[in-house]
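A lone chain, given as structure tokens: the form predicted on its own.
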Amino acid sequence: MLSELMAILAPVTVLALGALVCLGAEPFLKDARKHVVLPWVGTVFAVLAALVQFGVAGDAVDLHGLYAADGMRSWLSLTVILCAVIGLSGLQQSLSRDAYPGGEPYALTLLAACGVMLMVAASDYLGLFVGLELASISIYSAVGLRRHRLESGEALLKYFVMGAVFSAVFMYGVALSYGASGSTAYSAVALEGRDALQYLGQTLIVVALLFKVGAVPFHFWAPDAYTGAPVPVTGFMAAVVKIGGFTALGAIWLSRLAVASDGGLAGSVIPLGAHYTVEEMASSGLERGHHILIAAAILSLLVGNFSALGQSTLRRLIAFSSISHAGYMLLAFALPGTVQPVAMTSLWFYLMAYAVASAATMTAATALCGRDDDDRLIDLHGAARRHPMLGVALSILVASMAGLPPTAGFLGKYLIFSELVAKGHVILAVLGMLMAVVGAVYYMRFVIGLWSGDGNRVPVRGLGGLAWASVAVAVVVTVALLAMPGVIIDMPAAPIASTAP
């Protein structure tokens, strides 16, 4: 019992103690002191949650089949940790500049990022909900920190109501698939003559998931929420909650296959670098979800690239493109049309390479933007040619989000458009390869504009020490994913046997 602690819990506990020294620390240190010390103190901890989730990685475990560890989830968790420092980076750099009197967004950050690692280790439904909730009302929080802006107000208030409902919305699917099965489990089984209120119930629970990675129709809270929150938070909620949200929708998914693959796996936990073969999908209700999961995926594809294009400030087009990838990884969820094995290393590998690049773009852009977070484009034009080492940072980053090598984004592209192939798939593959050319040409729009005109009409501070750090690791990373994709991928493994009662 006591490694199952330490392998789920010991990373999450140590970022929640870190939130609370944040918090301790505040009342006692000047505005101006806030915005140096605590940020550090936070990076601190953050730095150790990694060591320690490097220490416990090891077998899959899991803990009363309400959490579970295993490789997979442990390279997702060390992704949210890296978002969080990138994110106390990018706050540091914004809030000092604005002379921002709290020190509690810090402390907010590192408990949203709790939530989304709970979330990311979640075999069952209440275990998910704890960290849903934990990193949600977290995210809520931050983003109304412009308190005197009217934008910031109304996103926060719609994103916080639309929130509350699809949480509602999430626990009545729970309440549903209990009362189908006698489980909470994601692998649990329906009791005769109830398949029907089990799949209502899996369907309301997936409806509220798609909504808070923000796919299409349940997009709408996105670009209120992306715009009203300062440039870092923009980022660094566009990465987790992407992390979290797919991490339990691609869970649920495996867990589905593995028991229409094999009935004795109903009540284990599965680990997410599994693969399973299913030879009747449509006994199995697999089906009907792929076909509302692919639908989601083209409608995101679709709204959210065209949505782009004609955007003009930064955080709406933030805002749209998160709705695209929303919708390649929803592409990861297609069945094939023969039997062959089913796995999500290709979900795991493009979320790990979007969260990353999204964090750090929206990092090193605070630094061109101006007081209250001016962000619209025309503003940025030339910013790179008067600061060249940002603007290369920020090109490579962008590059990955738009799919274009030699970078990590790029990879996990590739690999969906070729697993869709492989699956049968060559029309979905097609039409995905398209939206990338499109959400290349908003992309590369934003880039140039760096890169050209007389120079930025924002002054430009730079990156502080920090924030450089965090970007430049991301650079790196986003780099070296492309050059070793196999420490990520190509890991199968085997199911664990559940303690749950």
Given for the second form:
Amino acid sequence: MLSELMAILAPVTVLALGALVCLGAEPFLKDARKHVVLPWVGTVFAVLAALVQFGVAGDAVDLHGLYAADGMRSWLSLTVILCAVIGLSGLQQSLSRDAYPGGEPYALTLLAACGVMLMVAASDYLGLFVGLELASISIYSAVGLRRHRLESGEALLKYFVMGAVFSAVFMYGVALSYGASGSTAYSAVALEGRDALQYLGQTLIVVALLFKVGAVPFHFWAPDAYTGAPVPVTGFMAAVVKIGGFTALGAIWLSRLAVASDGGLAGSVIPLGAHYTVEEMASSGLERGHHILIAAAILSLLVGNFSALGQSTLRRLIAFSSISHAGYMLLAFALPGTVQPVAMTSLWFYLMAYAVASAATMTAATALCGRDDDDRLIDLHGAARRHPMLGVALSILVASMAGLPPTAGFLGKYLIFSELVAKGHVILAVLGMLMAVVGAVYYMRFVIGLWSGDGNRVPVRGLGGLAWASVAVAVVVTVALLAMPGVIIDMPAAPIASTAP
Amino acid sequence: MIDALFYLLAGLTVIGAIATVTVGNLLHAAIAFIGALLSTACLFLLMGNEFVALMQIMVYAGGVVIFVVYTILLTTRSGENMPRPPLPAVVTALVISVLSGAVLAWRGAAAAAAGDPSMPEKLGLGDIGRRLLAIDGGFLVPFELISLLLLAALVGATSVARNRAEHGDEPVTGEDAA
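Show the form predicted in complex with the partner chain, please, because up to now only the form predicted on its own has appeared in this conversation.
Following is the full complex, with the preceding chain placed first.
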């Protein structure tokens, strides 16, 4: 019991402790000092949490079926911690420039990271819900940091009200699923004659999670929320909310696949790196879920990419492009036309590559934006020529999001498309590739803009030490994931022995 | 005796429910709604389901209605004299409630006649609490993690509600936000 508790919750506890220390120290610091001391305090605790995460990583274990730890979950948690540090350092840039009179955003960032780590570890709907709410509530208030700005207040209200409604939808789905199966585990099976009820419940759960990750047709909140948030918060939320939401979706999907492949796995905890072969896809009922997810994927790809083409501010560009990334990730949920093993490895890899790149892009871009995070693309023209190192880092990170070599984003897209072809969905793969070309157009237009023009429009401050360090780590990770993808892709996946109640 | 109590509570529930949709003042409607919910909770108690009764009071009579009352009190006074609903709406509402009541009565009578074998074992309030928060197989860990969630909500609400006057901008007052 104690060793499982340590393995699963120790990194989260360290991070939460960091948030408490930030909160406790905040009133005793002068306003200007807050933005010097607190990000570093948070970073120290985040590094500690990462070390603990490395230390406890080992065999796959689970805590009474509520939370679990395995190799892939541990990599995803490390990505969340890295995104938290990138977010902290970006907030430091943005808040110290505007002399923001408080230090609580740093604690909120750490708490949001705790919530996402719980979502990653969850293997039970109730465990997931606590993480989901912890992450959501922290991020709602981080979105509204500049409430004196009209669009920020609008973003806060819209995101909060919509988020509350879809949290209720999620809980309703969990209640129905519990009524159908008598369990809140991901891998619970419906009791005799209650399949329809479970299907309804799971559909509501999936709809709520699709809202959280910003997939079409539940994307309407994303452009406003992303635009109202401070620039580094935009990057942070795009990264961690996607990790949390898609890990939950992928883990639920994998659990359904596992139960469909072997009824004996019902009620057990499924490791994220595993693969399962479903012999009788038609009778498993998974195809209905497949149709919903693939329809959302196609819509997200089309709406996200084509809307992003016409945007004139960086945050709206990132908002619509994050919708399109949700589309690529949803393509990983496609079921094969023939009997073959199905894994979610491409999704996990894409998630890590996307999260690191999007968080770091916005943190790096914070240095180039004006007061109150003025981020019109036209004002960013030529900024890279005055800060060539920053320009190079931004170019690599944006190339990763666009899916161009030599970056991890390229391999992520390659894995998803090649898997689609292997599963027999050639048309979907072609659609994805075409959309990647559209994506490359707006991403490259942003990069080319950075390197052209005179660059005298906005006074640029450059990055501080912490932000430089975190962006540099992100760039290294982005390139290293391409060089050594085997660490994540070839992870051995031993099934967990069930200890579920 | 139990029967008389049942009919008394059931009558109170129906009267409260009818009053909720017929009175002209929104606040009175909310209070009538509380009455209906509380007597429903008493009905559950009468049947020996303390847990469901307690949930009914905490979630509905407590949480939901308090939220409704706050919303009414905080918004404008438009709720004092509600217009009469149009006739087609009244008829539709009547038809739907009679139909759903009939379906429930029919299914309930059928289940009572069959003596539903899938009836779960009856648990006392203490047993449910002990099972939910058991160290082995209960939801103790998520329950403890809720403390983090409450902390985040508290800090977040303070952060959002704080007056930004010291920031050199117009302070955001409640009226502006509304």
